[in-house]
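Only one chain is given next, in structure tokens, and it is the form predicted on its own.
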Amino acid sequence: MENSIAWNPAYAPGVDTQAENPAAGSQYPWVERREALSPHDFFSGYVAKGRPVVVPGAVGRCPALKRWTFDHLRRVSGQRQVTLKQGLADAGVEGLKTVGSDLNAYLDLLEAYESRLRSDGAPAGERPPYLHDVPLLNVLPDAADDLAGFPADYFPNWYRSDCLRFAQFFLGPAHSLTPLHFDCLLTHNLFFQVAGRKRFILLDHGQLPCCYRYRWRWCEVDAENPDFTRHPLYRDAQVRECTVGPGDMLYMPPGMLHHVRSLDCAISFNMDWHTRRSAVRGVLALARGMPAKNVYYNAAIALGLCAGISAKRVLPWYRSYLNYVS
């Protein structure tokens, strides 16, 4: 039998999560959600106002919902090795490490870990650390027969054909945590929930001022419980929050901040991506302190879209990103 320790069960492709109970345990208003929004009314009415939107069941009808158990993650990758990162909590990301380890390894930490938390109830011992933010196909190189009937009409045309190529993966524990931030790219970022849930909070990108940044793209601000002494402007920030499970799509407008928590074992990936007018501000952005690596790969970007270069062309170029630390 395949192993399902990886998540929830009680949370199945389909479910909607908020459905049940949209307010229990809310602090901020949600996030709209839209059942079968149409790729037309999604550019028009998401993308183009800067509007995120959650999408459920999205992806509810790949293969990965089911298929991307552990027990599938060791038969077909167990020996890649993967980059793992430390510190990402709470306060901040000042300590942030990344360490190496086969899959193998890593899976077995995950479930010792989860295991512990279903026999004790609460978080025992140190919080494994998280497969995050690495290229989908380094993990999983034929990821594209898992997502089959995969929405690629929700990306621009230069993107589709290889839009999986541009995908990021992340698996981790219960609890795992990614600090208030947003994408260092000022991108446009499409989230893709497979298995387990996450409790996203969201800000506009003109919420920054509240929101005490550091290193370009992080914030000080503890986004699940704010210190008002610290961070006194954080109490006039306009605050939503969503909950993604397994088929959900979460879409994030450029800039828009997130506080991202793992409420399950859970895996996603997510890609970022631009249009004509994203690609050149984020070229443009290097006069609002952006780093110059990152105006790089906006830059490769721009003269794809710009100058109709191919993605496939584009990427060699881009690459690097899907690997960068920042």
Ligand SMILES: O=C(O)CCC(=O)C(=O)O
The other form holds:
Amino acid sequence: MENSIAWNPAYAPGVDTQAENPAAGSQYPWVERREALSPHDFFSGYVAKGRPVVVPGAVGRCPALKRWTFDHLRRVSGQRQVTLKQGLADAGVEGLKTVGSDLNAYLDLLEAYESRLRSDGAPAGERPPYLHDVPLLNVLPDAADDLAGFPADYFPNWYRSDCLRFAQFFLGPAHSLTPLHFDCLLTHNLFFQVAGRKRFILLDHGQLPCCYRYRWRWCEVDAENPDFTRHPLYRDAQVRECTVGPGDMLYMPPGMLHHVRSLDCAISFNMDWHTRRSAVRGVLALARGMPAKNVYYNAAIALGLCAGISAKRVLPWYRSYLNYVS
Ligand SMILES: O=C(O)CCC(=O)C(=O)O
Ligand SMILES: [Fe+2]
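Show the same protein again, this time as the form predicted together with this ligand rather than the form predicted on its own.
And the full complex, kicking off with our chain again.
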């Protein structure tokens, strides 16, 4: 079947997902959106100031936007084994576990779920697991061709020549959820949406005391349906949101809390990266309870950035982070 999952044409590249955001039911102030933001202004206006920003259409011209159909995924990688996550739930991640599948079988599950959803109009049966945060090049080894024109200038120099080796892939059904958390190494995060839409609910790291943290990086609060009786401090939390659609890029500064809901069947990828400053802070976070393993990864990157050891040479020490479930 050619293209049996049709990515929602209402959200093709260039459509303003924020102006017209019916499914999201916006509740909070929007994250700033900057069309055609230059890398220079990105670093001075957002990275240096720890402010999130959406750059609509930042990867809107990459071939991946049209190319990454289910058919294509089956053709190039259908036989590959992938690790899926189950238990990313509204109630938290205590039941989180991983399961293996080949990609074809997973795409079958997604297609069946999405077609039930289209015919019944409501979540139908158990939601399939989430292909969540796995190395992009393990799923799509030729992703560099698909991402021709990728704006590597939004990354620090150290990462540029090898940036896709740091990229992590996400594919999941409509309604998939990553509950409220921050990224576990306290990295900067550039997030790229390829197909479908996702809604992000965001809080600065300073809001952590309102969010009832557990297991270092996760938060008990359900950011879509907060229960102020269980979590009274969250009443005062300062919350923002944005919706990203195909081609959009979202920047999140280190430690930013995020709760991410897929509004459609969606494909994304992201890259966690450090500046010297965030890498050194990531090492010092040992004193704030960061797990030793995370500190080790931060030390590897800090060494690369501060001692001028190339990303290629540091990658063997860092690579296991890319398959790390925490
Ligand atoms: O897309 C998602 O479901 C989660 C994304 C996320 O947590 C991240 O980019 O760090
Ligand atoms: Fe995250």
